[in-house]
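To begin, one chain is listed below as structure tokens, in the form predicted alone.
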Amino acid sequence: MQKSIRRRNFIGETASVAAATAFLPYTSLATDNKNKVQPSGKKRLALVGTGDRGSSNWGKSVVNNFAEYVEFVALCDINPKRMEAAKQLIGVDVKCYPAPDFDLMIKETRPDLVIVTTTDCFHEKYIVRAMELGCDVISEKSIAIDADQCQRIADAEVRTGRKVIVGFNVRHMNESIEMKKILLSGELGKVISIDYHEYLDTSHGASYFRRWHGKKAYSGSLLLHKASHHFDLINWLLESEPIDVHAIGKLAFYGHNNNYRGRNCRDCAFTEKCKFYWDMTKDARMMALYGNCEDVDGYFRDGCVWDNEIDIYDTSSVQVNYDNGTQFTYTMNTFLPQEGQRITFFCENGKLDVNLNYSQPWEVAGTFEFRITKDRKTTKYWILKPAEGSHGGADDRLKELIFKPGTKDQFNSRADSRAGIMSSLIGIAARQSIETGKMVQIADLVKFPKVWRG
């Protein structure tokens, strides 16, 4: 069995350039003549971890649609092999910089902004660094897998005074859009008590489990990764911030619990019979991204979700107290034969429920239910679809709201430092609960700032 994922030290190698540098503000980074930059009037980008999200949504998309306003000056990885696909899948003509080289990157190339989306467990400590050499933040969800790493960006960020903006795009999502209105119209009162239950199936669910997030070394669980989505739509919609957190999880289905296991699925000698064998040759992106680079790094993109390695929590279930007095109970279950969700907001006026029914795995794509209930005789049902685009339509909404100069944030969208810290503190909390069994207070896990922008 692998016994270790190569790529996944992708700071490691970084650690004794960065300390030399640790302390050293940008301007003194950036003062030799020769790497002077005119300026173009674009925001300029640089892209750390070159794998699916970071090449698609924030390489070749960003590309694509908002050239107007940004511009990449530069890409970095571990991987080179990885880094030059990228390069072309992206469509961009700049330097590539492996890992060791980040902060000769800031230095060589002056980014405005630094886009991270490498492995979720490393965010933090790019987060930090090119906040610590002058460039505001933009990192994929969730921003942060334990509270030291919380702790950082928050001192950080009041530390060098600049931004992180956290890519949750289901704040941008027809339904999410949807709910925040009716929960600011004041119809339905206040919100007593929600229940939000996630389902995946074993085409989505099963993902997770053959790629790195299956370890909670680098991922911190599903409860980081997939549910900080979750716990920050609610954190949005309620406009409010968790107090404590108990909850109870594990790992039920995949990982151990089978009788016969391989290292990937191409090298498999349990094809015929294993229901979750997939063929990667036959996608051309994963194999230039993933299968044309395993001889750098190590990393097979096709794992086998039957690893014993595997020891994050495919079951779970969340209870959390918020200081507006809502009580929320969150359920995530990873092997269903359905993908969707189920929410229900019990408030003082009545309820409302939301069914969100995906007819294919991966996209947002079938219907959404949503119907009010006030009484016995009074309620109201009506259906609503995705956008066009990816994850029906939000994750161009969350760039042209990054990006475009002058677009309105109605919903205040926009996620910030602290809204990326309270959703990663729920996940972060509730792994601490289901490894103690105890209840866990939010405020005992980080120390924030008394003049944290966040």
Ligand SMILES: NC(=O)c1ccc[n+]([C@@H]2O[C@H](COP(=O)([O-])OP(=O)(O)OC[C@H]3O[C@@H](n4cnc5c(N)ncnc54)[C@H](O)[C@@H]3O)[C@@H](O)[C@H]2O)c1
Given for the second form:
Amino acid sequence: MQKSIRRRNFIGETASVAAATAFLPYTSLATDNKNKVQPSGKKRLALVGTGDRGSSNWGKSVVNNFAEYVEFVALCDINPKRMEAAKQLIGVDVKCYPAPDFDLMIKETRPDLVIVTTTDCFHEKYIVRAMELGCDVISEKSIAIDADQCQRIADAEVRTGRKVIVGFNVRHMNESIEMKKILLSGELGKVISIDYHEYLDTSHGASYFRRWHGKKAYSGSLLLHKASHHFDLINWLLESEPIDVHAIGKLAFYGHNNNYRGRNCRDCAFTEKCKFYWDMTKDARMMALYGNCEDVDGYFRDGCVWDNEIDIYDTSSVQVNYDNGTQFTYTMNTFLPQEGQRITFFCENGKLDVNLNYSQPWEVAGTFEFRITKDRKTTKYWILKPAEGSHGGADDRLKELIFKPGTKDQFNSRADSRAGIMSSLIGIAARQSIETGKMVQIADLVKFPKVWRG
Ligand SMILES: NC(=O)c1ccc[n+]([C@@H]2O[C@H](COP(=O)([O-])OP(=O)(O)OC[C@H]3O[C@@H](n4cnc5c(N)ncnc54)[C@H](O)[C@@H]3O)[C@@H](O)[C@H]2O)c1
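Okay, that was the form predicted alone. Show me the form predicted together with the named molecule next.
So here's everything in the complex, that chain up top.
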């Protein structure tokens, strides 16, 4: 039987309140933060996880475009060399703290907001600690990669009264806004079911298998790392939440599915014959952030896609029932000649087809095709283009909504911890379903706080 989150029995918050007393020494810090007068009037930012995303979207781009509203006060990372390289790339003159000094960083630099852009498995640790230390948080997706992490974030937010914003930039893409407008217009009526196919190619798709993303322990699998964007998109479009999840998945192409392998491309004996050979030395930014820092942490950014330790799925299918009755089918294939998405909404008054052609078919590459079909005679077809800027302009729209006071949130695009947790829970449930062969009830994974009751 399906269990609705809204209808379930919720736990009290007694346990959370008791746990909070463990952090009493920092209560005064939270108060200090609130009452602090900023001479500049700007929000103070600290960034933890100074890799590619941290130093670009949440680093340099913030300094370049939002310096009127925010300023960096500190950086933090596990790798001091990468942190120093990021500091140069971002172009800030702030103190750098090694990861074990995270608490010290907060105490000394008093940020209002902590931006979390570490490897996914560590998001929760910093989200929770930052809130305990009196800060609000911006976290990259996936905010959590297992159910216990989701629980700890939900509890910490209630306990501390601080807030988490999730970097779901996909909500801000032209094509997502177009889908939202169509569904909000009511033209098609109730959404009965959705088919959603994610196609990743042997360039972008393969890149996940070169990096930490290829290990479930770090990324939770692509059902978290990648699909959390898509699960969130559907949750947001439907304005509904998942009830139960069933999935199948396998590793059928990358990892152990080859008869030779190396450690990483620069150190490989098979560069001549491997079609995934990538010469990272040609990319100065990659070398600054990773190649020149690997002696510290042993992390190879050009890792082998045939690594035997890769344990995520490259092929998966997920089915979700929603609170509002919508049935959702999602597939992800990661080794294709083409990159794109096909999404179809089957509704009571017709059908919406969305073809996002990132790389192919050639004749429509770089376009987003929309088609509404009402009946056998009536169809409407149009094409959208992405906006200028990274991730189709979505990265800047997201930052504007977060940093620029007074920015209108027309489509309720600001994603909170609940949205982050709900998208993660679909991926977590899908992984559990693949591993057990059973359907997973979302409400069995986390005890949701009372304040979430709908
Ligand atoms: N929304 C998007 O479009 C988008 C795009 C890319 C990445 N991301 C997200 O951004 C995050 C970072 O991705 P990336 O590509 O920059 O990865 P990355 O590997 O380049 O960066 C991660 C950084 O975290 C640091 N780190 C690892 N463990 C740490 C720890 N325990 N404490 C402190 N620092 C630690 C690493 O040293 C590294 O500098 C990920 O969560 C990813 O999901 C989002």
